[in-house]
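Okay, so here's just one chain, in structure tokens, the form predicted on its own.
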Amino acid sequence: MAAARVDLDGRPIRPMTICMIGAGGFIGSHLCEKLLMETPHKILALDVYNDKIKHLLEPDSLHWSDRIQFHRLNIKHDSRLEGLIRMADLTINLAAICTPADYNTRPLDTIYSNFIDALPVVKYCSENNKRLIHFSTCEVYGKTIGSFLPKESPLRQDPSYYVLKEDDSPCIFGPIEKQRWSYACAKQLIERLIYAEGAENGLEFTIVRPFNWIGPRMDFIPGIDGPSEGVPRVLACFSNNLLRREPLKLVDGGQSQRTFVYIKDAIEAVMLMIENPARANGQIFNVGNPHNEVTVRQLAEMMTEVYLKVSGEPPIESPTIDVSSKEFYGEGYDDSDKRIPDMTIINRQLGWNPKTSLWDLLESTLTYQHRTYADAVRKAMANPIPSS
């Protein structure tokens, strides 16, 4: 297999051992995936949890058995991760506080989580001359140009206002008080600490932006694969509502605009970046799919027109239902008008471009959640919690 591995190039691609720190979550489940039943390498993967994994780790008699291995560690306080980060060629840091409803609740979590624990992964990578793949956000570039223009300015329609480029946008936040761009805050330092390491001590970087990645396993079903109290991303949120037939709660009416694209696409474009490295290394790559733009109010109309196909079940009787973001968030809410990525540099760099429609994506979700959730409710019927 490996020999027949060639890169963009036309080189010979070596097996090599991968460091991933963040590997139970959503996007490290996958790309686990990809890596171990695809290609020679070896993972040391590195979570506090391993619930979306335990399928390619057990039982040992996996045909990949030998080319994973799982790490129970947090990275906050551990010795060992000086230590598994020399034993590898790459580390790919994944581990971050991404879930918007605790930028207002946790700033301090969020900003320690993504960029004060990021720290030590950057300086033992610098240090010992270990390339790195730094998954960072499309919330680093906050408000759009276009968002400050009067609402009726034909500039608005202009895409130069709003679409977003790694290389010339600029990161334009809210005041201070706005604790929702924590999460972004912490996210553009960690990526100009990066860049500086390379420019000043040569650190082989690359710099991931994604724009909300969707598919199976992704976030939580708050008490079925995830905690019972909180609150995920909207996709996910919104799921469910549709589970628990209950409304979907549209923030601020639901005027925001996202682009979505699917967890196989996005991996496909990380595995590219793992095996070109001559192409991958000093680059910052937004990851998104243009074409499946649409308001939050869209999204939930679709999602619940998928829903019905999907589960069979008829509609309720008020699908939607308008909440501030005070109300649902708290206060210290603040929100990007549109997050529209410009490919112009992963096309450029590795010929990537996503596949996957808004509808296909989110049919292969929904399956899925549908699925767990079904599965979830007969296992909690068969066995009964006795009361006391």
Ligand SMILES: NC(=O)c1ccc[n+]([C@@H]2O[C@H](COP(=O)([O-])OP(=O)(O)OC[C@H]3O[C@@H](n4cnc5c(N)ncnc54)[C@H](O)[C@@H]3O)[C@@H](O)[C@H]2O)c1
Second form
Amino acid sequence: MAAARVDLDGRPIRPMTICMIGAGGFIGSHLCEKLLMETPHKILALDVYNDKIKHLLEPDSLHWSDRIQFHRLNIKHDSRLEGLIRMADLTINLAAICTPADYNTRPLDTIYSNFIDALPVVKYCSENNKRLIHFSTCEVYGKTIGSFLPKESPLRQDPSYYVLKEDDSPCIFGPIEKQRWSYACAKQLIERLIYAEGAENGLEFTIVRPFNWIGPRMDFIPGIDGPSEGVPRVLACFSNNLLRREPLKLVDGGQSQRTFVYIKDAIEAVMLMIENPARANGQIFNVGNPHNEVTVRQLAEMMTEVYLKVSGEPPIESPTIDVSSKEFYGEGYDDSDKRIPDMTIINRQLGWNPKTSLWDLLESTLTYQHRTYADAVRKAMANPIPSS
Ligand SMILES: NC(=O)c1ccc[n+]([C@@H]2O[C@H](COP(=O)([O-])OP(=O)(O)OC[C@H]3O[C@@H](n4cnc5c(N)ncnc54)[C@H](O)[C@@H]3O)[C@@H](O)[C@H]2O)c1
Ligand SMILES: O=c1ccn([C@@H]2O[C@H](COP(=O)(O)OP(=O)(O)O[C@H]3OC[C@](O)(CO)[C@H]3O)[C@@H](O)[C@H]2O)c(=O)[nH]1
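Can I get the form predicted together with the named molecule as well, since the one above is the form predicted on its own?
So here's everything in the complex, that chain up top.
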């Protein structure tokens, strides 16, 4: 018989029902997989799409088929939402517009999706005394304090000017006409609302701030499983360029810095939050890998090297090309300069640490991208759809 599952304090973990909103997306698909394969918990999976979790839903014979139920619904307007939250012990809200290309071009949709549409979820959890794990973002920190110092200032090397701490760092956004910040601002306000529901009405909540989680099934490859003119997040943009053997586009010289964490490491952190409510409730957690920092240019160079290795293809003559942010994203784009998560709180509360190096996570992710898309891209390039 399998050993009983226990939490970090040695208490048995009781099987629970989880209402997961946005379960059909990148993070949702990995979380569903992990919950079904390694726990006895049940999932009410809510989303407009289910392509990324089809493998978990289709075969009736799989031993978890009675532990996941998919409900195709849009939380903007569906009266089933409150009933589903009431049926569950815990709600996890992942639903959002969260691709930067949308923030300045569809700011109203972005604000509605990240603030207005999340309001009923918070309200139903609060009114029905249900626990909520809400997905926010590292973008709530905006720009670092250090970015406002003169370029040559030695203080730029001082971590207190750039490491991002949940309980200490300010949230620094650009002006309103830089509509890039519509997303970060909406996420910040929903965080404040959830926090206030906790303080005034006793809502049991956890807020997650992901720092660039990447891995298989992230976003789409334009023209293959998403719109030809669509602009996904950087992993999928660069994967698309590599698959098509075209130069990787570096926005404004690729000088911005990011830390990337492997989705499978990050999901371990979410599992600890799910199964340790006493340690996770009332907390805001950075979840990232401070050791995997690169400039976007370095990311492009590393992805190129890894892709050549896993695909066996020869290099192209010009592996990267510079583009302006106006050309790439349009008017109103702005950027976070640097994102290093402070890990003190998640370490103290949950003992979590990321494990996978950037090279290793790119190797497994690009192997997946090559296996999944190379043939389809080759065929699409051989038979381009004529423009009307
Ligand atoms: N991936 C990251 O690194 C990252 C970083 C920061 C924040 N986040 C946050 O994590 C969450 C999940 O991100 P992801 O990367 O999985 O994105 P994703 O776009 O792959 O997943 C979001 C899912 O929500 C669904 N959804 C959106 N609006 C909906 C609605 N009105 N009704 C029902 N379903 C709806 C989408 O169909 C999609 O499947 C988001 O809230 C995002 O802001 C992610
Ligand atoms: O072809 C490209 C695409 C992007 N860039 C630059 O890469 C940086 C990262 O871009 P991206 O991963 O698309 O998004 P961000 O990190 O800026 O924002 C995300 O962070 C977390 C999240 O909240 C959800 O995932 C989202 O807002 C950036 O500097 C781009 O300009 C590029 O050079 N070439």
